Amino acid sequence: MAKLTNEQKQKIVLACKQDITFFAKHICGSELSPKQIEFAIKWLVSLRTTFKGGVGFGKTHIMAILILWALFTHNDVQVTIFGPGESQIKDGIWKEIGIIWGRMDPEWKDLFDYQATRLSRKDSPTGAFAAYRLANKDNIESARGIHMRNNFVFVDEASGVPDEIFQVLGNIFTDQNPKLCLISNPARTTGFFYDTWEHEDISTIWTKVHGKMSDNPRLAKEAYEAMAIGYGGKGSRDYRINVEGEFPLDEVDGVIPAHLVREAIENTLAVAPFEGERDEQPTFSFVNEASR
């Protein structure tokens, strides 16, 4: 690519700021799927976004695109990525950011300084940067003190992050332009991530995106069917989580599903038998056949 003038660069940056799909294609070399575009648009216009989904359709990729887009198009921006484990962050989202950055045209790649734990724009290393932090019960304080005019927080594998972290992260909404985005496989039927979908009150303030394995247009039918079988097939708990991108019916598999037990307990129409009815039940005696 021929070297661009500053004026040309500014026009491209403005075009990218107005259209994330344009940024993904022309800066990152990525064609987004319809589900990834839906996620990007909803994230862009929302303070709070919760994304539940199965595997194999690119939620990690679109999250990496959004992080790079934020640093490319904004000043006074901090992006913080939380996750329950360091290896999960390094091998997932941080690796994906590095892959996209590595294939950029040198004209754009040279704008960024990509390190093991931090990504920054070279012209503003403290005013446009991304970093990751662990989010577990032993590290609650890591969620405090995150403030910037454009303050974007992503929580990866959010179903495994303790509720205390989310309580602290609420402080970002005192900033001028905050965004909190939760991304996870819907593996648990308890916790804050679950509440953003199912809680009667909490869920009302969250913008929701739901993805399935079938939302990946590049996944061949044979590969899809094989992966679906690998997750136990239709009706299994793992299939529901990883293929359909839905919360399991119960926290763990059991002989009688917990949701049926709950429904029985809460059934106000059910009437227990009276003591007298039990007393009237016939009695049985077992007689030794040899004594007859």
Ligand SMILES: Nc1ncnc2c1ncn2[C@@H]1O[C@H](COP(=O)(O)OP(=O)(O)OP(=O)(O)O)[C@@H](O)[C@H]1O
Contents of the next structure:
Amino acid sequence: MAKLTNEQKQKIVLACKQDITFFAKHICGSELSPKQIEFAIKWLVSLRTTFKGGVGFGKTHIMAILILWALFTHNDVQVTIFGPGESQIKDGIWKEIGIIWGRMDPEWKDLFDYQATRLSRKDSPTGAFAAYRLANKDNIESARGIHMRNNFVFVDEASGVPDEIFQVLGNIFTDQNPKLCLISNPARTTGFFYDTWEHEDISTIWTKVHGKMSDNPRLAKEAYEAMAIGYGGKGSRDYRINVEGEFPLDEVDGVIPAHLVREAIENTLAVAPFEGERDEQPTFSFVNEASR
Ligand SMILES: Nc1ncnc2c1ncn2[C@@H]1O[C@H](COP(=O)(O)OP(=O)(O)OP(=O)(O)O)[C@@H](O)[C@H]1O
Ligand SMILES: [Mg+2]
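Please supply the corresponding structure for the form predicted in complex with the named molecule (the preceding block corresponds to the form predicted alone).
Below: every chain and molecule of the assembly, starting with the one above.
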């Protein structure tokens, strides 16, 4: 690309600020999917966004784009990424940021300093930067004291992050332009991430985005179908979480699903096993009271 004048660069930065898909395409070389665009737009206009989804349709990728966009188009901006495990952050979001940064035109790439744990804009290393922190029970304090005019926090794999972290993260809302965004496979039916979707009060203040494995335009039909079967097919717990991007019906994948056990307990028509002598065979019957 021919060298741009400062005026041309300013125009491009402005266009990117107004349009994340333009930034994704022309600076990052990414054609965003409709689901990724939906997420980007909702994130832009919301203080709190919660994104649940099946596997592999581009959650981490769009998060990486938003992080780069935030540093590209803002001053006084801090982006903090939380995740439950260091290798999961390094091999996930941090790697994705590095890949996108690595393929930028040198004109834009050279604006950033990409390090193992920190990404910053060279002209403002302490005024425009992103960094990640571990979010586990031993590290609650890591969520404290994060303040900046544009204060953007992403929590990846949020269903694995302890509730205490979210209580502390609430402090960012005293800043001028705060955003808290949770992203996760809906793997658990307890905890804060679950509450952002299902809790009667908490869920009312969260903007929601739901994605499915089928929201991936790069996945061929045959590959999709094989993967869906691999997750146990329709109706299985893993299929619900990983393909449909829905919370499981039960917290633990037991031999007999908990909701069926509950139904059985509540079923007044089922007769309890016969309690006889030790050497007598117990008899199990599910006799309809009405037919006796
Ligand atoms: N719009 C896009 N353009 C090009 N590549 C993309 C796009 N979206 C995602 N990808 C690529 O597809 C792959 C899967 O995307 P990503 O890792 O973001 O999925 P995910 O939803 O986070 O998956 P998981 O559920 O496993 O965490 C990655 O290699 C990523 O770079
Ligand atoms: Mg991911």
